[in-house]
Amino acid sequence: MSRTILASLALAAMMAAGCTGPANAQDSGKLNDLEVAHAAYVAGDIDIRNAHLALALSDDRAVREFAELMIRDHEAVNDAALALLKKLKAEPQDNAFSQSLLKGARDNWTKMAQLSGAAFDKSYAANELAYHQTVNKVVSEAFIPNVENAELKTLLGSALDTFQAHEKHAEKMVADIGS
């Protein structure tokens, strides 16, 4: 459901980290609804972990506020997705796409954890912008058009609105940190 959006987010983080190869192992537009739900959840969880890393490593007020927003919003979307799955009595399905998202995120976390100060802040901001640009594209062009369950489609649409706002926020953060 909104896990689709989250999967998109994870893909964006992977792309920003330069680890897009494995994600193509399974085309995001060919996932069934339960695979999309799993990928979206994984993607959301990845952005939550990115935000926790930012809270641990950054002293920049804008970076920390953005990270707190990511935790709040992505946890809310994940919670809504889990509630929908429970209502539908469905289990998300792990898949190659989800696994490649997680591998890319792990590689990215290793790189990001080596940074500190302004270098970390710039890297985090750039990653979040690229992540949301990619996620928004995947959700709008691959997930929403291909999801069959109407409730999942609605949840993805609602989450997309939130993630488009995140993209604009990340864009401003990149511009402010770069100056």
Contents of the next structure:
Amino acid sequence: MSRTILASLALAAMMAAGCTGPANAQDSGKLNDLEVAHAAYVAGDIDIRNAHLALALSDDRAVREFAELMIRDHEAVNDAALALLKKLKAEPQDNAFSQSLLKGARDNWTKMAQLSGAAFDKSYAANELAYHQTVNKVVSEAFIPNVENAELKTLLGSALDTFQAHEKHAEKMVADIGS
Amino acid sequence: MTVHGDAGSAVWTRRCLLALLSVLPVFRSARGDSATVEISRFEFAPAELEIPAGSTVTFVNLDLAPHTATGDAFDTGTLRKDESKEIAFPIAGEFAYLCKFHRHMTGRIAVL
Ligand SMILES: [Cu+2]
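Starting from the form predicted on its own above, please write out the structure of the form predicted together with its partner chain.
Next comes the full complex, and the chain you just saw is listed first.
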């Protein structure tokens, strides 16, 4: 198993554990463009599914508004990613990093589905903040510097603007709800 | 309109004029300018704008994320990437607005 894959798994494990410590974004940067596109899509899709879980389980207005924002924005970013791949006649490539992101997310959903009320809301808010912090670090420090296709680089830059706005919004949600 | 006093008549006249202005877009834009507010990287640019009464402002979203420009007196509705909406400002006043999805995004239009 290559060092890159091990590092990716370690990062995903940290995310799954809800760690907010600095991920080693440098090591997740060895993916090729089509693997990056896949991982970025999966990262957005995970957050859309987090949001649907929140809409199913939370009555908190701030949580529900945030979840609706995540669905609206991540769907827009992922639609743009699919449109670009179609234009480039390229297929995103599944990879160990995407797989480890999904594994972490599935473990998290199992855990979150047991919660309700304020416990769910606090857990969702804290997880959204940690998730965006980690994803933003990977996108800005590994994905954007390493991708070769100029259009994919531009798309990731625009996606990062969106995710950074979410991170700020998540900070506010954590402050409002408490953790 | 005999039930109205002088003040009532004045209000009625003003209402009529406004109603007339609102159904006469050609007349309305004839004396105003047009301006553009770009929505880019989660900011309105320019965030502060001064225009003469009767102007129109076109809001255009350049971001991947959908945005709105929403104030008490106007609302662009949801603007997806590269979508735009022209809003008329027939009356002088201060018009603060924000994006109803990302509320930290704010702007202000002064209509002179
Ligand atoms: Cu917005």
